[in-house]
Structures are given as C-alpha cells and as structure tokens.
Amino acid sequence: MKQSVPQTLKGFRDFLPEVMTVRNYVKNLLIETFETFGFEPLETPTLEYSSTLMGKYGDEADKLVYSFTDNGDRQIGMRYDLTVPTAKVLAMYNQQIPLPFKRYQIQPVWRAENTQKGRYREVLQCDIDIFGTSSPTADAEILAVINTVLQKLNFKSFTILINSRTVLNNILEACDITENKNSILQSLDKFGKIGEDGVTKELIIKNISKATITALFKYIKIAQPDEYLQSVIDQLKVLGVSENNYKFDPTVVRGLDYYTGPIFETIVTEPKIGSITGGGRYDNLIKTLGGPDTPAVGTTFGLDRIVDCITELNLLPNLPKTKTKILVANFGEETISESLKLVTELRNNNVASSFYPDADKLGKQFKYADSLGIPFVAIIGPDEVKNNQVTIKNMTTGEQKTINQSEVVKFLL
C-alpha cells in the first residue's frame, strides 16, 4: 500500500505549541476583557441546519457558505459566522434569557475562501453582542469594547471606521438610486481598498451610468452620521475612547445583509491585512429566524488577523514559550519513586510541572527543558533521597543549587 504524505488542506492551518502561547494570550485578553464589560459566555453548535444559514448574509456570502447532505438526507451547514447561530438561539430561548443580553462567543468559523494573507477558510472569531435594546449606548459600548481591547495588545495606531446603512440608504436616495442596490453597495465597500477610481470602474462595467456615478460620489463626499449614529459617536468620549481611534466614513458598508443601522470595522495602517474587527446593528435577524421582535448590536473580532499583526509588528510582550515552570528529571527506578512524590506536591501547589518518562542521560534531559523554554530543572538521585533533598538547575544560568525538599515550592514561587 503506498504510503500518504502528510498535508494540511489548503486555508486550514496547524498551530504549533510556540504559535498557541500567542493566540492563547490573545484569547485569554479578550475573554477577561468582554468579562470586565459584563458580558456573559455562549457557544452553538458547528453544524446548523441551510435553512437556517442562507439567505442572511447575502448572495455572494451565501455562496461561502460549506453546505452539504448528511447521512440523514438532511441539508447541513458550517458555521460561517458566529451571529446567525446566536440570533437563532435567542429566537429558541427568548422566554429564558433576561433582557438586555450581553453575550460572547470564541469559536472557529468556516468559509469557502479564495485563501490569500489574513483570509482563510477556518478561523476562530471572537464575538460579542448586545441583545434586546435599541439604545446608542449599547452601540457605544460595543466600540469601547474594541478600543480596549486594541490598546492592551499595544496597537499604536489603528482607526475604528464608524458608518450607517442609514447614511447609505440616504445617499441611494438622494442619487435616485433605487435598482442595483446591493451590487453598488458591494462595489462601494471596496473603496478603502481600490479607491474612487477602481470603484468607478467596476460601476461602469456593472452598467451604472457616469451621472449616477457623479451623484453617488457628491454625496459620499458631504455625507453626515444620522442622528442616532451622531448619539453613538458622542458617548465614545465618555466612554474614553479617543478622537484619534476612531472616524466617520461614509464608504463604509459591511457586506452582510442582515446589518440595519450603525456599522464598524477597524482597520491598521500596517500589515495591510484589512480589517481586524467588524460589526453593526442588526435589528430585524432574530424575528427573521422565526423569534420575537428583538433589536441587536455587536462586533466580532478576527482572532487570527490580530495575532498576524501583532507578530508581525512585534507588539507582544515577552511571552514564555511555556507555562511549564520546572521539568522533574528521571534519575532511574531507584529514586523514581521520590520524583513522582515531588512532581505530585508541585502540581497540588499550582507549580505548573513536568515530569522526564526515560530515564535518559541528565544531559539529554537538560537539553529537552531547554527547548521548550523549562526555566528550572528538578534532579533526585541517590543523594538527594537519603537527605531529603532536591537540586535545582536553572536553565537561564546553568546555576545548580541544593535544598530541601519541603522548601521547593516556596522556591518556586
């Protein structure tokens, strides 16, 4: 039988223990942060039914979406986003969830992407929302989240763009616009990528008339927040979130249909990635789905454009590549029993341990703590058992020091 190699589907990815030290420390940020903001822990399942899925993101989406037929005949899809799911449980469980709900939600997403920098077909998203009321506060609230978040990974320069499919819906109008709606909005939502120039283009090619094109950009250009985007934008300074942080820009427009009022993504001048988060307000999805008239607004925060950047802009702290503090080393059967009592009392105290199965040479042993950044290294050998004693190496120093076993935790921590 010919043997396979080995390989990862393409826009799929493994993650090796020195990259899961970073999205851990990322995840773990966010997770305390959405925390801190009172917002409450939620998962759904990966698998939901079509029904459920299409038709609520929009034709080109939808098409992203991996859909198949199980082996009950019935038409199943993947996660492609983690608000549909949500919207459907709050149309499930509306007589039990209190609201206003405050929720987040830190699970992988598929898509069916053309792979390029940034962009893959698995990705984990980090989401929150704010269910059942149509307050700007909770708008407000969602940016606050953002900002927070970006400044505790230490992103020096970063803009939250802030629009509205109101503004939008104004600009059609006044442009007389009223066919073609959705396919001028996708074109228009790539201005921040390929600019008036490019957008006019792929206008013209779409059979859009250069007056309408004229009249869309006149009115880009004076575009204002609408009221209540204008009470969104004027809490953010109370809720300390700079000037600098954050803009209005009417070219904005979020692909997904679902979106009813303010929409947000953040963007960094570099890498060019595009955005890092991206929400709105969707005030109609969960009556859609079936539940009761309930108002909506959130954001989700890609987990791995963010680690992308801040790897590449070198915005981590110094992060140990383990969270192992000491290796207890194998001397052999004759003091292995003194060894597992040791690496036993370690981990009863919290001393995050490891202990060596072979009972390799002690140089092997070293070497092995060392690769995978072990600070401290534990050594029992016929010595150390008759007097109660345990030698401690350093791995940063190579110093080794000898003390008594009851006063190594202490040592530790």
Second form
Protein chains: 2
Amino acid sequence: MKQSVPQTLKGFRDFLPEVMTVRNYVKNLLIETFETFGFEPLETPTLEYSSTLMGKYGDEADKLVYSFTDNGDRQIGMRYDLTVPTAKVLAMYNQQIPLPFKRYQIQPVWRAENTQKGRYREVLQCDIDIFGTSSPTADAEILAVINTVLQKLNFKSFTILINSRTVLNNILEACDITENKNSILQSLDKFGKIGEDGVTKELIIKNISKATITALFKYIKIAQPDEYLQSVIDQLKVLGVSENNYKFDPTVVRGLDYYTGPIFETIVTEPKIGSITGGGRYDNLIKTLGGPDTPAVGTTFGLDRIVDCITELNLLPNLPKTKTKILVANFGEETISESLKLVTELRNNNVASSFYPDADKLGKQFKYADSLGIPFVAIIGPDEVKNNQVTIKNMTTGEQKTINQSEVVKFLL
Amino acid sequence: MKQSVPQTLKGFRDFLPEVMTVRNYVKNLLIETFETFGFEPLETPTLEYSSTLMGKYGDEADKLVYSFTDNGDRQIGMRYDLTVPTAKVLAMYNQQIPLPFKRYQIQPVWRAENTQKGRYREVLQCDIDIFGTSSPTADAEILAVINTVLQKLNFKSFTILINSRTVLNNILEACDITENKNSILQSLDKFGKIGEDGVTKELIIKNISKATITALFKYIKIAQPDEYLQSVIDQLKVLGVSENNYKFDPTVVRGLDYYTGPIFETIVTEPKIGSITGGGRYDNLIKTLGGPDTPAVGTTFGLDRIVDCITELNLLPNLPKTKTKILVANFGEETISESLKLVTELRNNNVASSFYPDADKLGKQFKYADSLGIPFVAIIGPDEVKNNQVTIKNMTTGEQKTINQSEVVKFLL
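Return the structure block for the form predicted in complex with another copy of the chain; the form predicted alone was the one displayed.
Now the complete complex, all chains and molecules, led by this one.
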C-alpha cells in the first residue's frame, strides 16, 4: 500500500543545499562580525518553563508561544526570543559571569503566527547583547555592529531608526495621556507603514479624542532625543557610523514590553519587508526574573528576512554552488581501488572531493557533477592506472587533461 | 516583590561561552570533514506532523517524541532524529534533488528521556547520509568519514563495530526463531555491556528456551559478514581506515526500526559512555514515506557525547578561552573618543577587540580582561593622546609597552 507523501507544516521550511549556502554565508558573516566586536557565544535550551516565558512579551504575544504539557505534567514552552532565555541565564549564573557580559546567540525561535500573512513560524534569530552596564557607549556599540553587518552584506541604502521609551513617555505625559498607553503606542508604531492619516484613523476607532491626537502629533513633530539617547548618538561618528545610516524617529515603538530606554530598528527602502533588525535597552528584565539588578542593551538580526532581502536586492556575492572541488568518477571494478586511493589522497590534502559510488556511464557522471556545480571530474581508467596518471575534465570549459597522479593536488590548489 | 529565579528544565542545558568554545570546535571540525568528503548542508524544521514521525523508531521510542496539539488542532511532534525528516525531504522533493544525494545536517533533536539515567533531553546530532545508491562503496565512505573525524579529534583508541541486519536475520533463521525477534535482538544488543551471561539471564526472563539461547550464541560465535558487508569491509583499506579501528561484531543490533542492511556504531574503551556514532543502511524508509524507491546509508555523530568524551579524556587542543585579542580600556571622558577610534580601527582590520564601556579603575578593567582570557589591554590616557600613542599591557607577562597608534594593528597580528 503506497502511503501519501508527508508534508512540511505550514510556516516551516526545508532548506536544501543551495539555500543553505546563502543562509550559511549570512550566518558566518554575522558570527565573524560579532566576534570582531568582542562578543562571546552562548546557547540556551529550546524548551523552558512556561512561567519563564509568559508575561514578558505582551498579552498578544503570549498567545503565539508554542506551549504544551510535557510527560512530567510541566507547563513548558518553545523559545520565543533569545532575550528572555539569556536574561534567565544572567539571573541563574550571576556569580560566575564577569560583567559586562557581551554575548551573541544564534538559534531558531518559534511563533505560532498566522501564516496567511506569509510569516514563518520558525525563524533564525541572531542576537547580540551587552549586560551589566548603563553606559551609552554600550548602546552605541550595538548600533555600530548593525552598521558594520549591513555594510558587509553590501546594503546600499538602510536606515537605523532610533528612539527611546523615555522620549515616548515624555510625549505621552505632555499630551496628558494616562490611559490606554500601550494601545496608543501600538497604533503610533504603524506610522512608518500607514502614515499620520492611518494612525489617526486607528486612534479614532480606539475612541481617542481629536484633541489628544492633535497634541500627540504636535509633540512628535518637535520631539528631540533625551539626554541619554543624545549621548548614544554623539558616539556613533567615532564608531564609524555615517549620519546617512541612522535617524532619530520618535514614532518607533517596538512591540516588546521589556524595553526601558533607547529602542532601534533597521529598515531598508526596498523591498518592503519590515524591519531587519530590532532591539533596545531593557534594564529591568533580569531583576523581573528574580536576578540581580543588571542593565542590558542589544539587538536581534532576523536572518530569514535578511536572506529574503539580499536575495531580492541581488546583493549576494558570487557564492560557489558547492564547496566540492572535484568528483572522482567511477570507472568500474578494475580501477575502483586506484580511484578511491586518489579521492582519499585529495581529502587528506583538504581538497573537498566526492566519489561517484556507482559504475554508471561517464556521461551520466559528468551530468551529475554539472548539476551539483562541481568544477572538475577526475577519471582513472585502465590506461591511467598503467601510467600512474589521471584525466581531469574541467566542467566549465569542457577541456580534458591527463596528468600524473602525484600532481593532482597541486593542480587543484 | 522579588520573584524566585527561574530554572532550566531538567535534561536541558545552558551553554556558557567556555563550553560553547569546545562545542564549536567539535562542530566546525565535523563540518570541515563532511565538506571535505563532498557532503552538502541541509536543514529541516523542528516541528513535523506527528504522522511523519510516529511508527519509524519503534513503539518504545514513539513515547519519547515530544508531541502536542498546535493552535490549528494539528498533531505535531518535535524532531526526534535527522534521518526521518530528511527521508521526508527526499520523498517530497525527489524531482529536484540529483542522486546520489550526499547531505550533512547538524541540528538538535529532542527526546523525553528519563533524566534519572543522566541523559539529556536536547542533544545536537550531526548526520551524514548518502541517498540513491546501493553501492557498498557508499557504506564504506560513511565509515571512512567516521574514522577521519575520530582521528582528527585525537581519539587514540576507538572501534567502529560493524554488523548487518542480514547477518542477524540469518542467525535468527538458523536458530528457528520466528517470534519475538525484536525482543530477542533488544537483549542481544546489550552484549557489549552485560556479556553473554547478562543476555542469557534477560532471555530466560523473556521465556526464551535454553535450546534457542544456546543455538543463538553458537551461531553468533561462527557468524561471518554477508557478501554485501564483506564488500564494504574490503574497501576500507584503500579509504585509509586501519584494521585496528573497526571490527565485525554480530551482537550489534542498533535500536531503530528502519535499518535494512549494514549497521555500525563506534565505541571507545574509556570512558564508559555508550556509542558516540551510530548508523547503517535503511533502503526502505523513503518508500515507506510514500516517496520513490531510494536506498540510503548514513551515520549520526552525537556531539554531546563526543564533547563529554574528549573533555574527560583530555583530548582537547589548547583552545583560547576567547577569540577577543584585545580590550581597549576606558580612561574616562577626556580620551574616550580616541579610544573608540582605536577600537574601530582594530575591528576594521579584523582584530577582535572589545571596549570597556565604563570608566572604572584600570585595575578593575585589567581584572576583567584577565577573567575573560583576553591577552592584551590597550590604554589611551591624556599622555598617549598627546603623542598619538597607546600603551599595551600583555596580560600574560604583565609587561607594558607604549607604541605609536599606527603600529597597534601590526603589533597584534
């Protein structure tokens, strides 16, 4: 009885080698940059007690945490971001972690999003955070990393939007807004997408008075960075961040509940893809989790959006389709030992080499190498064995050349 | 109100930077070796339909799959191994994947194990598999990768135990065993741990007759590799696998249900840690999943056990505690701009550099560098600014040296 082919769950993806090549390029570039800036690796579990995760992201977000009861009747949930689990680590291991602690973390997170919006339910987050310092230099360093990463990824046009919860609170206070603060800020956060008119319409539906809305936009137009945020901005120049690449924007809110100071996100003019980084300062989270008073600031890079973005914008360098340099062909029983010896020697010399396991026709083997993008094929037939030689076919030019077996490694390097 | 500090779930672990350094060393060594052997990267989702996962691993194992109902009322489960999800990929995308397909996959899997046995519930599996060929050369290549990885990891003494389901079936047939096959094989699989006496006791408890048990051990003692397995073994020498590093062992069974031919696992004499690799041929799995008839062979490397093992055996090379080469000290407001310029220049030259964000006493900053294992500290005070100089403290020797700012990069490279 033939079973029907299983499907991948909606919102989840299988990454075949060609896509993995692009993802690994971005991931390795991020790791390299993070380490150049002095960040250290950290990883946390996929599953946590629900009590650790819930109540940190806002009521709406809590519903999007994948959560269930395990065999031991524990309420558990899947990682929703990397910030809360690391805050847990800081709370648990505070005696053995020297501060300031600069960590990077690259792990997937899961969100039970509505897939009709074209959102993924499993995404790879790449976070950097600095724990244990209230210095604005820490915030500025985070922004410098964002700038460096996006430069290295060849983005021509991006803007890091910078704001602060302090600025937003001052605006709300100036407008005498004391109720429905979160709801109003949620609407304001859409300013970049739907403009003043769109936000106004939303606020009217939310029963906010016209006077309040008018006041809100008045104060937004005259808003200035607070003293702390200005001090962050003042250090960007020496850190190599050009004025073209950031902008103070008092309409930026960021969704998560735990931010306390500066907040920032990066947008690109094209494609319309939402923010590709998001972060800010969250000085109370670790204390909320029962840990010592530990200020913190950081950002996440959304690898999936970045990959979508650089693919669409054609920013990818010329990545080889495969790292395999050569396919050693299978000429059949008579010469297989010589062929296997060759592939072993190549590998011992760190030349990435594949061996074709079946004695298929050479034409089929060439076609296979071609479909994988392997640039060379080595053939050892009876004549080559006799003379300790090997025939190398260049798959790009089609040219064939017979050389001594002892010269193959040198030929390929 | 101070909350109690959240805990990490039993069987799960937070990996702080020092441990991550070891894990990344092993992971990168595996990736490098896999690519040298011509394997391509692949990743699959964390969550799959339960129907994809269940019934592939055996009845006992099915209970250990983390499974739950999602918001859309789908029965879903967390990845339990990397073989079944990739078999799903081969079934789904068979039109666009050229065969033979050699893929590596490095992702965590989850098992709701009894933690009292000291087992982890989240482990990192590192798999290589070759799909689409029945050639014994493919099996031999998998064994060659195992051998190369363990050599590179400096294992002095390891044995790849080799057997075949064909051999086991022949033994069962010779003993006229037609019932309780799986149960008998499960006991036999413990031979390495509990010996002939232990297995005999278990089989007696399972009501297997003494005559059958005697026959079983008689045939095990005279068992030889079947023709296919012999052909695999015959190719190991040219692939550089020494006879000291593998052994035919007719008592090896491997737990998973899907194996059809050769099976293999690697044991180390010390420490007593169970097998560190496990794999075999599974020619029917993709067809079982509704895909085309696609033979397959592969192995998994258990990164967690390997890390535990090489740590206990002291096989680790001298890994630096941190990749950060230098900490640029914070001498206060007056010179912070010069210090930030220096750290930016170092980073632009790919020197991994950290900046100390607070103007703490230099002694505290030195201590911080020391605790992280950062080998150098750069100090720019007012005197250094005046002369475009920088003082470099070598944290290993304690020596201080004042040099021109333009020479720092060269000094550190």
